[in-house]
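Take a look at this single chain, the form predicted on its own, given in structure tokens.
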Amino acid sequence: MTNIALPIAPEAEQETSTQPSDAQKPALIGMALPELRALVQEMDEPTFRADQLHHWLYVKCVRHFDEMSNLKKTFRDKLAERYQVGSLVIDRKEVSQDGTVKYLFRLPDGKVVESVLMYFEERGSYAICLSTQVGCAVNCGFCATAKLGFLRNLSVGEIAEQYLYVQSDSGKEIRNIVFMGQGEPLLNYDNLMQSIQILNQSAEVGIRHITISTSGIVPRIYDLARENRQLTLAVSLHAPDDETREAIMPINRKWPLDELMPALHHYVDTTGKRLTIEYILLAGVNDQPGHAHALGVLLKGLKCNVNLIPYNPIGDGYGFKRPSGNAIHRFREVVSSYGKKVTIRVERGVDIAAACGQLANKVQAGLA
């Protein structure tokens, strides 16, 4: 695996206590079945208890040991003394008029992350957007999460538990997962892949229903190609040339288009999977016909669909504006003329600031 210099998260302060509080106990969510089997063996319980425990955690999505009705009470009590089911706490929940639900989770160290539950009528299914980091180091100019800065990576359990908690709280069957929340997923690569393993094999979410969204961490795209998992990769391109892309996405200075595009072709050639190219439309910045033609040329020969995202200004808009409807549809027509399937993303949760990072920003600033 290629080594990348990643931001180093600050160590959380440790409280001293003769007996651990619930918040200090290790969480079981994040442990795979072999780890649970080792745990029950250490507690002098038969191996089949691990399979029962695994089912309660990842299929039934329970939040308390008392709900695990087929485990004997003495075993449940021993578990409760040493462990907690999960470590996340709902800080607040906001429901949009369109049914989108935004969850703000507080972590054991007091930091917060967001998850968003969405219903797609045209598919008749639910999807959830998960976070992989607290804040983000990539610092895209239009992104709310960028204003938080990078604080730390989420653990395997903290990533997986977002899905399990929302599944339990909502009572909905969530069969689609998108890693497009706070943070750059490929900068928390190992924890990301372990959480996907758990969500796929333990929580039984089909691998083809899992999407990773990246700003273009080139070495990790090659790593992901070697994994050859049948998940979906979405790439936040947002500009067809280096000058425009660098102005809004500083990551392009480290991995410019002449490095990113070969990585994307390699990924498609290796996995056979079609990419999704994400492209946010910013008025007067990257939404002109010339940009659309340049995008069509750049994507020539690449097996991909294009998802256009009209910018939704928040607060001061970070200096960006939303293009007109005419400009959006004109851009779509031009890119489509190059033989690409182009969609315009349907906005959801606008009334609750559902774009990742918006609610966390308010909370961190004491405004919500």
The other form holds:
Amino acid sequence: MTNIALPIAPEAEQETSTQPSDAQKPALIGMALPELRALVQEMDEPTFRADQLHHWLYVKCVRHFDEMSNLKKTFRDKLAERYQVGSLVIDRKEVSQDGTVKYLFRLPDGKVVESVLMYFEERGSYAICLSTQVGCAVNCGFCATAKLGFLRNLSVGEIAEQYLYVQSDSGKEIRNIVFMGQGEPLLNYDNLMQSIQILNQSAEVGIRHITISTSGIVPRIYDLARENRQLTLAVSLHAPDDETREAIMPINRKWPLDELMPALHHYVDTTGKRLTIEYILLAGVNDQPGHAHALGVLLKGLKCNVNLIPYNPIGDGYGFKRPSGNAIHRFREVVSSYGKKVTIRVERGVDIAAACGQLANKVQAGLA
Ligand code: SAH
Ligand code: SF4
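What would the structure be for the form predicted in complex with S-adenosyl-L-homocysteine, rather than the form predicted on its own?
Every chain and every other molecule in the complex is listed next, the one we just looked at coming first.
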């Protein structure tokens, strides 16, 4: 398959090279309506200007003050003196033959994160995978992002802007958001929840169209249950017993299955929502029929679907292999026999990157 690496967008060049001071200005994206109201009031403008600004930022998704045509020029100039619309710059963009587009965003401090735009033919709609942190502290053995370690949390604006920027750049209406990019979303809980609030309330993405994937941060699962939002929680379980899970996910030492499973039952009981259980398939590690039976037993009585993720090789030295097609289907049959709906995750953009996190990882390390 061919690989089309697009050059840096002209506007990105402008933002980095000719107006470096802009990067120091606070970004408006990330501010909710009450904050925008306070801001226009402080600038001696009438309140309705905040509503107009809000519409340009979150519904029209414009990138420049000049495009905000119903704001008078003097106000636009005043805004541009003090603020920037957003703080992300497209560093690189890769387009796959299956329609998947991988965006590499450069943050004001030079770090990079990835977002992936995916088209789902059967639904006829677009979904985006967003990052919540630069790097990740959880250190799962099979994950490219883990190799970076934890660098920092993304701000509310940096999380929401990935969606807005890709929507504006692609011209597509993106209806679904999955928090499955770089980072552990529940370890950046407050910024995650505020960005969801903005994406839902301001950018009008349906809350039922938002999925958070977590490696199992137990106290935050209870917090999320308390919020009782109708979003989907996906949990990276990846093994049916502590021994296997601990070997690939060190987080299991902190929150083993006898703490995680009750949290998941509590989540379902409180919200009534069906969970997604993610299960990566690593040949010879967690893909044997015995693992599938144990998973079926572990999930008994839990309202959930199971999503099997055949391992995406992320380079030499990780020591993992993807199971054969037969082994994957056999695993699926066994888990299905316990009454669960089991799907196998379809790979997206195989020709542009092996796994989420890999491109950002290489760029960060100066390898790409
Ligand atoms: N940190 C969150 C969300 C990001 S990762 C989490 O771990 O859930 C999204 C999903 O991709 C997780 O289920 C993760 O375990 C899985 N994943 C990570 N590396 C992978 C790889 N090399 N191949 C296949 N899936 C992988
Ligand atoms: Fe972090 Fe998720 Fe990667 Fe684990 S799989 S290291 S939690 S991003």
